[in-house]
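The data below hold one chain only, encoded as C-alpha cells and taken in the form predicted on its own.
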Amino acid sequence: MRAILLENVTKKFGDFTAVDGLSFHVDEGEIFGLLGPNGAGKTTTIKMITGLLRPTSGRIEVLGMDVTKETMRVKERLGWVSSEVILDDDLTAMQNLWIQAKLYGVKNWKERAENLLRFFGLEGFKDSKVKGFSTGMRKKLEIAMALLHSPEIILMDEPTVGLDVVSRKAVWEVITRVNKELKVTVLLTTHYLEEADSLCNRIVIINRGKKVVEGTPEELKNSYAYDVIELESAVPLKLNGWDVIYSDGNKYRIRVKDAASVLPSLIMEVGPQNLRKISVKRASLDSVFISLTGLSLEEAGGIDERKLQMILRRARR
C-alpha cells in the first residue's frame, strides 16, 4: 500500500499559489524526501497531509484514507516533527511526554515514553528539565514524542535546520533507526542537499510550489547531474555554443559534462586577462538543482524568517 498519495494537489492563499499541482507517493517503509528552498511550498504540503490546511484543490490519501474526508483518522496514524520547537523547557522530558500522552489519548503511556527514551539513549534524563538539554537530546525528545502514540508514518519538516554539522548527523542515525528498526515511514522536507542523498530512498525537488523532478538520488544525478563552472568576467561575454543556464552582469553558470575537458577552451575563449573568478561544481544534487532551475537552493529560497527566529532563541538560552 501507499503511504501518502498526492494527486494534482493545489494550495492558494488568495492570489498566491503556495503549492501548484503537487503529484507524488510514498510508499510504505521508505524514507522519502520532499525537497526545495525556502518557500518552495514544503511546509504548506506537510500541513496539508496533516490536514491543518485543506487543499485548494486535488487529492491527498494517507493509508488509503482522504485526508478531507477522514481527518482525525489519518492524525491517528501520523507523527509529525515539526522544525519549530515544541518542547517546555520548565518541564522534565517525561513530562512533555506526559502532554503528548494527554493530547493523543495514548494509555499506558508512560511504559512507552520509557522504551523511547532508552531508544534514543535519554533513559538517563527522563528527570531532567529539558532547558538543561542540548540541541540534539531536544531533538530526540521531539522525534520521541512523535512517536508516542505508534505512528506508522512520521512527517518530518526540516527537522534538522539550525542545528550545527555533527548534531545535523547525529539527527539522521536517528532518522534511519527509526525508519529500520521500528519500522516508521518517514517523509522528510529539507533544503540540504547532502540531508537527502544520505537518508532518502526517493526525492521529489519542487520550486515555487511546483514538483521539478523526481527519482532516487542516484537517478537524478545520472539524469541531470552536470558540471557547473561559474565564471565572472571583467566584460561582457558572448558565449555561443555554451550551455548557459545562468547570467547576471558578467558572472555566468554554464552546463557542461566533464568540466576538466573544456575548462582549457573555455578560458581561451573568455580571455585570461579577462578572467576574474572560476570555480567548478562537480556532479551531485547541488548540481542537479542548479542545472534544472539555473540557481542554487540558497539563491531560489531567499531569507527564512522561521529558520532566523530560532536560531535567535537559541543563541539566548
Second form
Amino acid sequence: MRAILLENVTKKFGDFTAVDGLSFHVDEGEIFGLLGPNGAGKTTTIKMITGLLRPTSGRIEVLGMDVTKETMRVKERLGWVSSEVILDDDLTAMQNLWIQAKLYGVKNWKERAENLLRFFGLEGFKDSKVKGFSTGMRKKLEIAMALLHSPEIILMDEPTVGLDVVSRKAVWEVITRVNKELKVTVLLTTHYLEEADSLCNRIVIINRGKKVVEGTPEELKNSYAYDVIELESAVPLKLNGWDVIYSDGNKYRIRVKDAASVLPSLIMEVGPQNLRKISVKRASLDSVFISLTGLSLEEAGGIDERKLQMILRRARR
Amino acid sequence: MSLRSMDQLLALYYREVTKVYLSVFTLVVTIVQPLIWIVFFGSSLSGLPTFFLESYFHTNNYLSFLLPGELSVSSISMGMMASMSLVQDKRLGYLKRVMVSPTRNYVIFLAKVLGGATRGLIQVPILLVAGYLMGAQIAFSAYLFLWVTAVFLVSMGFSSIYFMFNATSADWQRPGLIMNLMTMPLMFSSTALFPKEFFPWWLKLISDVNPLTYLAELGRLALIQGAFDWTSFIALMGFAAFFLAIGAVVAEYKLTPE
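What would the structure be for the form predicted together with the partner chain, rather than the form predicted on its own?
Up next: the whole complex, starting with the chain shown before.
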C-alpha cells in the first residue's frame, strides 16, 4: 500500500492554478522530498493532503483512504509540521503537548510526551514557557507534537526554513532519526536542494504547480546533472569536441558527464605545462534544476524574504 | 457530541481561558472597565430628585436601574474578544494546527464563544459586589443565578455573530467594527440605560425585539424585586440557541484556517 498517492491533482484559486495535474506517490518508510521554488505549489499540495484544502479535481489517498471522503480518519494518521513555527507561546512545552494530546485523543499522553521530549533533548525545558525557546528548540517541540499521536506519516512543510546552519543540521538529524528509529514515513517540502539531496530517498521537483521530474537524487543527478570543469591555461585553447559553456580570456568552463573519467584526457589535451588552475564542480540537484527548467532556484522563485522575515518574527515573539 | 469532542473542547476552552488569567493586565482591565462605567455613569444621574427617579426609572436609585443594564450591554462586547482571539489564531497559524487535527469545526467554534462568555462572566460578581457597596438594591435569590446564566448564554449568542463575520476572514479590524456597529444601536434601542415609556413609537418597536431589553428587564426583575419572568428567559434562550446553531453551521462549512 502507498503511504500517499496523488492522482492528477489540480487546485485552482479563482483563475490561478496553484497545482496543475500533479501525480506522485510516497512509499511507506521512505523520506520523500517535494522540491521546488517558492510559489511552486508545495504548501498547497501539503494542505490538500492534510485536508485543510480540497482539491479542485483529482484524487488524493493516504494509507488507502480518500482524503476528501475520510478526512477525519486520515487526520488521525497524519502528523504535520508547518513552515511557520506554530506553538502557543503563553503555555509551557508540556501544556502545548497536553492540548495536542487532547485534540488527537492520545491516551497515556504524559509518558509519551516525556519520552518524546527526551528523544529531542528538551526534557529540561518541559515546564518552561515556549516564549523563551530558541527557533531550533521550537522546531523540535513542533516535531515532538506532530509525533505525539504516533502517526504513520509525518508531513513537514519547509522544516528548516529560517534556521541557521547548525540548527538546520540538527533538524536534518532529527528527521533521519524519526524516519529510521520511529519508522515514520516522511514527506517534506523544501527549496533547499542540498536538503533534498542529503535527506530524501526519492524526490519530485515541481515548478508552477506542475511536476518537472521524479526520481532518486542519484538518478536525477545521473540523468540531468553535469559536472563542470573550470580551467585556466597559460595559452588560448581550442577545446574542439568539448562542451564549453563559458569562456573568458584563457578561463574556460566545460560541461561533462563525469569529470573524474575525463580529467586525464582533458589534461593531456591541454598539456600539463599550459595548465595554471583546474577545479571541478560536482553535479548537484542545483544543476538538475537548472538543466530542466533553464533557471536556478533563486531565479525561479528565490527565497521569499518577506515570508522568511515573517516566520522569523513569529518565531522570536 | 462525542466524548472525544468533549475532550477537544475542554483543551481548547482551557487555552482560551488561561489567556485571560495569565495576563494580570487583562484581568485588571476587564474588571476595572465596567467599574469605571458604573461609577461615572451611575453617578451622573444619581443626584436626580427622588420623585423623578421613582416615576421615570421606578426606583429611587439610578444605580439599581443601571447595574443590570450595564451587565447586559457588556454581553455584546465580550463577543469581540472571542473573535479577536479567532483572528489571532488565524494570523499566528494556530488555527491551522487545530484544523489539521481530527477536530470538528463546531468544537473550535464552541471553544471560542464559551471562552468569550467566560471572560465576561468575571465581571458579574465584581460588579454586583461593587454595586451593592455603592447602594444598589440586590436581591440575592436563585433568580439572580438564572439571570447570570441568561447573560452568559446571550454573550455566547452575540459571540456567534462576531464569529460568523470572521469565519472566512483574518481581518483584525472586523471585531472592533462589528462591536461598534452592534453596541450603539442595540444599547440605545434597548431599556438598558433608559426606560422605554418615553421612547418614540418606532424606537419602542425596536426595543421590543431587542434581546438587550429582555436581558436588562429580567435583570431588574431579579435584582430589584427578586422576581422572574420565564417568558423573557425562554425568549433569550431562543436568541442564544438560534445564533449558536447558525454559528456552528457556519463554522462547519465556512471556517477557513487563515
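Residue numbers count along the first chain shown, from 1. Between two forms, the rigid core is defined as the largest C-alpha subset superposing within 1.5 Å. Treat the numbers as computed from the prediction; the structure is a model and nothing was measured.
Exercise. Taking the rigid core as the frame, does S247 move its C-alpha by 2 Å or more between the two forms?
Worked result: Yes, the C-alpha position differs by at least 2 Å between the two forms.
For this session: Spell out whether the Cα of E142 moves at least 2 Å between the two forms when the two forms are superposed on their rigid core.
Result: After core superposition, the displacement of the E142 C-alpha between the two forms stays below 2 Å, so no.
For this session: Would you tell me if S233 moves between the two forms by 2 Å or more at its C-alpha, with the rigid core held superposed?
Result: Yes, its C-alpha moves 2 Å or more.
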